[in-house]
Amino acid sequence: MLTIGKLGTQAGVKVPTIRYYEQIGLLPEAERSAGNQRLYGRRALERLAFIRHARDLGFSLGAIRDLLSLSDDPDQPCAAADAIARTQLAEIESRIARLTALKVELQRMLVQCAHGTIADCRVIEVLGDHSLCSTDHRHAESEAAP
């Protein structure tokens, strides 16, 4: 049995991570020892590190919960878990595509840019007025953000 702090340097998680993880039913509550200290097994090692994993390829915490429970039903057909992973390479893909415009932008405000002053600033000039720019980068989730 592993207490919290040793099964998050195991999977390379950190302890309020796997709190958060707990608390939102990603992992099983941990059984508890007598001093009532989290106590943790293999499995739930195994299933944070698939977590970590997920994470790591950028799949949602929704999409995790749905591949979790996928992956505790073993012998069910893997066409659904195939349709997460498609959807999520499909978002990475857009992700790739705006973040391929947006290296083309910046590096066509530096080649106008005649290094004088701030006030003949190509990049000031750019990012003061979006109609200045080649392309429509912009993402909706960026319009909303604070």
Contents of the next structure:
Number of protein chains: 2
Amino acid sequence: MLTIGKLGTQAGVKVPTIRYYEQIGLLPEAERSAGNQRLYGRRALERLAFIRHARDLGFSLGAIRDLLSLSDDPDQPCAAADAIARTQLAEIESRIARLTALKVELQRMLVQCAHGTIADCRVIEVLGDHSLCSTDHRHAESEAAP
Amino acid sequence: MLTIGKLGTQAGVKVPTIRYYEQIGLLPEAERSAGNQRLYGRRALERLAFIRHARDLGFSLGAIRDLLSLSDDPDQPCAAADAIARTQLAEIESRIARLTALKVELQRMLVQCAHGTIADCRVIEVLGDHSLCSTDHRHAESEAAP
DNA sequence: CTTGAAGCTATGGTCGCTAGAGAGATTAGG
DNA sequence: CCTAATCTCTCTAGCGACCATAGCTTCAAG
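Follow the form predicted alone with the form predicted together with the DNA, if you could.
What follows is the entire complex, opening with the chain shown before.
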């Protein structure tokens, strides 16, 4: 049996995150030791690894919840899991496209920077006046910093 | 003079967002009409457009705060603004790289999905066992869904 | 002068955690 | 066996960057 710390280490998930997952119902309530500490077995480790991996792949916790409920019920058709992954793929592709547009814009700003004073800094100027952008694209809808 | 609604429309920013920006000190406190409504002039519009544009380009509000304080001081050298933009560019490039890795992984998962039942669905299986991933890369650090 | 849209403040919710306080449990070394 | 160090426990609060709602007041058009 693993304590929460060992579990976290093995799955690559921080301890408070595990407790958070339990709190929101992604992980079942753990067994407890005599001294009230959580104890986990192989099943919990696998489930947590699943969650961790899916998070790494960009799935939301909501999508992961869906995937887990599918895998808890393994005789259902696979189409649902496939659809979730497909949606996720489309989302990632669109994010890549938006980020690439932003990258081009930023590069253009930087190339034009003459390293003088703020007064004639292209970075500030371009940010202040959208019409100075290279293309007439509207920038992405809120591809905000993380 | 513009009311907050007109300002929001012209700058492409929602009304509660403008009030939020004022609250966190990104916009100065607005003048008020006799009936206590906010009134804005050209300066405020320009400042808000600057913020909006920088947000579109993925700058955090913290970075925008720095850029704004630079632009309030136009005789300084431009290097600081350049550095902020350069950091932003690096961040975006790293996110693109991570997302591209995730995309490849998801595509691989989908190709392998046998469209049978969950029992032999690769989507679930791959998510449950990282070692089944095509390459041995660790996935990105938390490139979470939006 | 009335009505409906737009404004006001204040509070609370979202997502996916992360941090901290203060107390109790467990383990390793002496 | 005792102590010290390291977990672990619960609970609350906070992050960024907003959005939504409630219950008001103000304003502009007809």
